[in-house]
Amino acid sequence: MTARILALASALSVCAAAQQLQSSPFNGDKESIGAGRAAYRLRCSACHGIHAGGGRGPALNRGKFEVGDTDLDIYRVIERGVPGTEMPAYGPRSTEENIWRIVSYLRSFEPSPEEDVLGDAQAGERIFWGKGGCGACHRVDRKGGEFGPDLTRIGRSRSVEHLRESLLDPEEDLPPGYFVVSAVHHDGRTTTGIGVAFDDFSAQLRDSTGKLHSILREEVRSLEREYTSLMPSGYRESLTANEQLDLLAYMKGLRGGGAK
Ligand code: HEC
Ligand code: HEC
């Protein structure tokens, strides 16, 4: 009886395996890993870094993944992407084999330890809502302003390096889709804010109080779109080195779904 149940169980698991592999069939295969590396460089490195050390997207060379640590977890996130973030879904434009090759490539390197941020996240949280004034423009867990991007899961979406750059050199790496619209009116007044729409005839922008403006080109002296940052650029000077580290530690810990 026990033997029959065991045989049945193993038959079922063979069936399941035929539908969905649990781990990459290419692990350890040099040639496939090379093909995975080539595909990675072409399609992933712009966000995750040429050696997977991270950038605009998280580091993938830690041997640890937020989505889960099995090959299948990694396969699924590449296949489906992460809706609502910049992580695209590759399922529709790639074959299963090619995704598995990339998984094997990501599995092939020595895990490199995560960068330690020697700051105090709780102190960083106080600076965020206090001295830094970050909460005037950014939301975390539905609290805060809406002028800048929501940072609720920023520690999960970005590498530490990107966070540091965003804080200290905001011009360096603008999030996609961000641009600034400036209108100069006939009486010399200007209206500036984050662009919502821009075309030959009109523009929409949101000013720092959150108010939406629709402006027709024919009604103003000039209407320009600029790819510059509206994030204040003086934090390198106005915050001490320790305060900068505290803020980084706080942001690194923002991983979505409630304060962690
Ligand atoms: C346009 C930028 C971009 C590109 C291109 C991109 N990613 Fe991502 N990826 C991201 C972002 C941002 C996240 C974090 C999403 C979030 O907030 O959860 C992410 C998340 C991931 C994760 C989950 C990480 C974890 O720790 O859970 C994996 C794995 C991943 N990407 C692999 C890839 C692979 C492989 C490719 C190429 C086939 C790729 N990505 C291309 C931006 C990108
Ligand atoms: C006046 C409004 C304003 C204030 C104050 C502000 N930011 Fe920003 N921040 C922005 C805007 C707008 C962006 C979007 C890109 C840009 O313009 O640089 C941004 C971008 C960012 C990003 C990058 C987000 C991404 O998706 O990559 C981070 C991280 C960030 N800010 C952190 C902070 C921190 C920490 C503080 C406080 C020390 C702060 N910001 C203060 C407006 C602000």
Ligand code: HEC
The other form holds:
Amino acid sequence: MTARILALASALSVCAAAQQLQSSPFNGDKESIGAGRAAYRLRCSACHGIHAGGGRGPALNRGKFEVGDTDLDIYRVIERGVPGTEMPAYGPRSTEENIWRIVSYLRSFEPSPEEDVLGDAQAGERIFWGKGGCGACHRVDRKGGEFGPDLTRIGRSRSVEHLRESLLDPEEDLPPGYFVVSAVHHDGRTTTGIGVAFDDFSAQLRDSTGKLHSILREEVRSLEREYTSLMPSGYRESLTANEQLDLLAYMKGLRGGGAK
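Switching conditions: you have the form predicted in complex with the named molecule, so give me the form predicted on its own.
Shown below: the chain alone.
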């Protein structure tokens, strides 16, 4: 028991030193990197991909990180999360050592280049606000609707593969918090929108015009929560292959200030 306590104290001391040096104490250690990989696959792969290639979250296997260039920058994002995004704080549910091991695992990749999109971003911007009708539901900077997720920084937070899937197969991966609520009134009318709140007795939903509806279950014929997407599913047919590439190029360039 004494040896175990000493080993733990030593590891914590090393981790504290790492915070001062801004680098993981486990870099290059195969056993620790393996443990980091296991922790990553348990906690991170659902959003960032099984091999860190990106998905709902950004790719982490390119050797470059939006949060900063040091190991400590990566550590702090894992520990604290990113307010206002889907990235939760893992500090309360993990140990300092395990977070550093995840950092070392992410540092073990040979840098992978970002996928290029052979499209015209300017043409894609015109499609976004015109033929594609994307701006009716999605906001970019201060322009557009609020029915769907804000896409102002979507190029930073999503891989090209995930953007392509969201455009062409929207039912495959629904954004968290964007479930659909559908209410059928006694006179046959249907009210459908994005769920704001839902329980056994009532629901709140926001329709495509932005209007908020509060509905009591006892006042309607049915009130259902549906895990389906309100995103149009016909872009494979309505947009040509080149137009799809143009739209992807535009969205890839959205990093906080419009197309880049």
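Numbering follows the first chain given and starts at 1. What you are looking at is a predicted structure, and each value in this text was computed from that prediction instead of being measured. Throughout, rigid core stands for the largest set of C-alpha atoms superposing within 1.5 Å between the two forms.
Comparing the rigid parts between the two forms, the hinge falls at D116 out of the candidates R153, D116, R41, K211.
A rigid-body turn of 6° separates the smaller part from the larger between the two forms. In the core-aligned comparison between the two forms, the Cα atom of Q204 sits 2.8 Å away from its counterpart.
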